[in-house]
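Take a look at this one chain, the form predicted on its own, written out in structure tokens.
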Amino acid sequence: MDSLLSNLKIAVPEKIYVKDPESSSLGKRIVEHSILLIDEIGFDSFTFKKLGTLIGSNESSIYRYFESKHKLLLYLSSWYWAWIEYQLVIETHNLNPFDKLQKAIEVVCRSTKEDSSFSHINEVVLNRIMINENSKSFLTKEVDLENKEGYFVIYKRIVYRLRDMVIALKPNYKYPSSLASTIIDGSLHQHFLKSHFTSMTDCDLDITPTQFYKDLVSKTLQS
């Protein structure tokens, strides 16, 4: 998988950014250090001024790539889901319907390991941002407009892939889309609970969100 990913460029919807950060060393530094800074201080405290100070660049130079920190968060979220989608496609190829769905659950729910194919992005840290901050990318007044503009197309595509796997395994199941979106969003939430509200989840050092959702989906589709 690593060799395949190394030949692929993660594609993010163009409307999210002003200038593609992948097109220059400064753009890559903006992405790299924004991930580290958001992880350190949180998205609410994050500003382009602080990021500019960190990378030794003018705040105005960051606006040449992203018009707001909200658009930057949308970029990071889209990049993450595109990276997950590549793994999903590769690792579920040529599997039977049951194994395909089980592997897909594993891909979207498992703990993240750093991918050396993208040296300027720390996927482990980005995963923490997704767990802690991802909802802020769509819980806004502009979500419907941004959805029409295609900002969430990659995220939705993963939901559709899981939905189709559910249908392939059990065509008469009434709620394939709801189950698919529950797996994806619920996994992030279980990881959050595991770290911050341990009394509200059974996931711990021994029980993973992957195990929980594999068990839940298997029993749901058997009934």
The other form holds:
2 protein chains.
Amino acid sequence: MDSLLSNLKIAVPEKIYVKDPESSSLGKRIVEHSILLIDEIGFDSFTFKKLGTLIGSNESSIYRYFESKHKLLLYLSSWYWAWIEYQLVIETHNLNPFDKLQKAIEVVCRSTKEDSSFSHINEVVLNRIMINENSKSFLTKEVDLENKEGYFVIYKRIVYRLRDMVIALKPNYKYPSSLASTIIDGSLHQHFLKSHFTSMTDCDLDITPTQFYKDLVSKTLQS
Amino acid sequence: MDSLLSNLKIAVPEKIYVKDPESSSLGKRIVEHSILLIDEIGFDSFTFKKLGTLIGSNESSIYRYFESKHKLLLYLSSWYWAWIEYQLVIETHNLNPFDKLQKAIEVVCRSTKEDSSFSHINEVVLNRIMINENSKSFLTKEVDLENKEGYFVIYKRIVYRLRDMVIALKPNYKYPSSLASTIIDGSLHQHFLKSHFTSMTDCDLDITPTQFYKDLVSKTLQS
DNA sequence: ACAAATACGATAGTATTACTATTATATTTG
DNA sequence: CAAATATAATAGTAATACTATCGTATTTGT
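Compare with the form predicted on its own: the form predicted in complex with a further copy of the same chain:
Every component of the complex follows; first up is the chain already shown.
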């Protein structure tokens, strides 16, 4: 899988960036270290100035790639979901409807354990960022405008893929879209609870969000 | 009826505020209009200076009630969940386990349609704020510290109540806590999708998040 | 190889934010 | 009526989230 990925470029909606960070080594360093810095100090405290200092570059140079830190978060989010989508397509290929959905849940709910190192992006850390910060990419007053601009297409496509698998397995189920979006958003939430509010989840070292959602979905669709 | 009486006067953890906003008319005006202003411009653009101007008071006076806008959000969130808990206890009283859980789901998932006007707080608008901003109250780097300080006790108590109802109905179900927290967080998310990402949810004018979660839970626990 | 285009770094500047501190005045209470 | 308390007004600070300009380095096309 790693070798396949090395020939593929994760495609992110163009309007998100001013200049494609994949097109230069500075751009790659910006993305690479923004992930590490956001993970370390949190998105709220993260600034382009701090990032500039960290990578020995200038604040103004970073603005030539991303017009704001919010756009950078949208970029990271899109990249993450594109990467998940890639795994989703490959790993669910050629399975029967039931196994396909079960495998899909596994792909979207599992926590990333290994940095595939086919790129400058550390997927383990990026996964942590998504758990802590992903909601902030759409919980804004500009969400409708940004949605129109296409900034959330990849995220939505994942939900559609899951929804279609639900429909394929159980055509008369009434809430395939809501079930799909609940799994995606809910599993990030369960991972968060696991780290910060252990009393509100059953997930721990032994039980994973994947198991919870696999069980939930199979019971919901069996009857 | 355990904590019903103690919640009649909506009780918020004391450490959240510097001075109890319920103790003065200025305090009440701060809370009342912060809700309206956050709803209008969003929490990210909300500042104490703007609120001061709006209520014809001074920024510095607001700081005597809340030490930061984040603490104010924690206050609003606690107030909201305390108010939900109040309804939860009353409306689920004396029902059998199945009806009790179904009613509980209704209470936590329904959108507020009427301002009960028993206070200066507009519950309809507060409900909208929770849909858009509630996650921001815990998705921070300070979450563990603030959790220790007890800022999330009411929110957690709601999850525990739901969890206990799940256990009462189906003692051998493996994931009662995760199911409970999924309902609470997930229903706010479904409401958000309904307003901004209609293609990712089945909820609309006819179908409510309540229906989706009632169906989900009864199917999950029946088998 | 050379000019032109582009990228980057350095510096400066702006309006706003998220506060803290001080003092003066108004209001409540004992 | 005095003392205590609450509020308002003003000022100030460091940081944020940018924009603008300019000079130099690097890349590129011919």
